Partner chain sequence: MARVDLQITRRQFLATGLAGTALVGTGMGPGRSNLAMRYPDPPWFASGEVVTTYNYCDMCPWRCGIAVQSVNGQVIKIDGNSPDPKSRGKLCGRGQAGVSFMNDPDRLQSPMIRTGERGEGKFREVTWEEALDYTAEKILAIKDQYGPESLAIFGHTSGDFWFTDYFAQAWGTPNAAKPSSSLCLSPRDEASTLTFGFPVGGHEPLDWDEMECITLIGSHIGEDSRNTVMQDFVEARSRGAQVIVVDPRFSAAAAKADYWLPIKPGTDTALLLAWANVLITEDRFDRDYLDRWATGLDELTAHVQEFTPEWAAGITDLSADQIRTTARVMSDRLPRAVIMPGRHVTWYGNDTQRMRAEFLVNSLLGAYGRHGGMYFNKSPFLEPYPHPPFAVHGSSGGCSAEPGEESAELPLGPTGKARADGARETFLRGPTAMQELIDPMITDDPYRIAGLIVYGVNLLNSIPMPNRTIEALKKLDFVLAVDVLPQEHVAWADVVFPEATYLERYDELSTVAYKTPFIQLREPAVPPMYDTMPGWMMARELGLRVGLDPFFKWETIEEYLNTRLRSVGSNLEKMHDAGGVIIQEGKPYLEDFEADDETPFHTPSGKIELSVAELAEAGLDPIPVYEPTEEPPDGYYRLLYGRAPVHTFAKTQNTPDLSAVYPENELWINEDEATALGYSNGDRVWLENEVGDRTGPISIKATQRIRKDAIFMAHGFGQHAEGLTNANGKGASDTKLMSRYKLDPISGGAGLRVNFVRLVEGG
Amino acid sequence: MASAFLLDMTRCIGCEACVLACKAGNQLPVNTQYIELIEHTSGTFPDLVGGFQNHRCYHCADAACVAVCPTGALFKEDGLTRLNPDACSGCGYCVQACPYGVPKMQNGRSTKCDACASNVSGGGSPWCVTTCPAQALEYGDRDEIIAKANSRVAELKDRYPKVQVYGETQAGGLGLIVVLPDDPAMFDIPTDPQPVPVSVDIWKGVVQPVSMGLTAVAAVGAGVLGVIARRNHLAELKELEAREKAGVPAGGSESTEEEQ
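The structure of the preceding chain alone is requested, in the form predicted alone.
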């Protein structure tokens, strides 16, 4: 079963309860947070409209971060993007590949939201969902979340003419379904993010296999050279042993009868 978040930006009041709950529940270090509320202003003076972006992991189905990760530290589970920090090599490829700019480097390793995997597996809910006072956040079966989002959009059409569901199809289908009261660009969200950038495809399909192949060839070559060196060393030892038995000094040659 694929799970997903529902984020209703028509209900979000910007209180940052989700930010604080996420930091506390996941015991995040100072200067690290998985949710950011970013203020922005749109329109032309004096007709300005203020708002904010609820920036967090979108849990892409075609996740570029997962595609480019060389160690498997980033992976898909239950429709969400998980992270095993112990497997992270600190290469930073995920930071460069994500179209939403989500993964960050912390102490040499990647860090991002993993949808509170440990808490949910124990029967709980993601910390941000549990604490949202405006009920702007929900978590559950993705199909049910999408149905609920579309129902809310139908109810909000009169109030927000441009209201829409974001995430149903973007990047292969997101694990974060968002009810937006306006166009995605108004929230600094890419309208049609590339599921996996071309550079990632090239890296995964060409550069990574070639580099791994070269590493394997180098390892095999080193092994072969080691075998040859050991064989030569054993041959030298046998020759030295034979000389000693024949009474030939090291570096000399056996005496012939004519020489004697």
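With the form predicted alone in hand, show me what the form predicted in complex with its partner chain looks like.
Chain only, nothing else included.
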């Protein structure tokens, strides 16, 4: 059974309760957050359309981050993309590969929403869902969530002519089903998220099994290899970050993007 979030952007009012509930419930370090509210506005005063993007992991079925992860720190479970930080080597490939720009490196480890795996497995809900005052967030069986999203969209057509369900098919089907009030471009979300780059596929298909095999053989030596691999990965990551800084940050010309 696959689980999924429902995120109804026609309800989200940008209060950021989810951001802080996530930080508190998951005891995240003060400088870490798994959810960001990004404001989007299009048009010219006074003819404006606006909303928030609740930017967070989309939990792709064909998860690029899982595909490139050399250590298995990122893995799929119940249709969601989990992360075991202790297994992360800090290579940063997931940061590069994610079509949504979600995983972040923090203190040499990848970090992102894991759908509150520990809390959910104990019978609770993800912290963001529990607290959302706008009840823009729900969590449950993916098929039921999709059915609910579709019925919402039918109800919302009058108010939002372009309203649509996002996530049913993207990247093999997302674990974050979004009721989007407008075209994905309005929120800087890819209509068809880019497939994992070929170079990464090769890396994943050839290099990773070899290194994993070595790791399995040299049980003691794995630590040494790990350290070397990790050092290399960190160097690559630095280069990646430098490139990112030099490049143009994400953001379309039609919309202004500002962090709240």
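Computed from a prediction, not measured in an experiment: that's the story for all the values here. Positions refer to the first chain, counted from 1. Rigid core: the largest C-alpha set superposing within 1.5 Å between the two forms.
In the core-superposed comparison between these two forms, the C-alpha atom of G51 has shifted by at least 2 angstroms.
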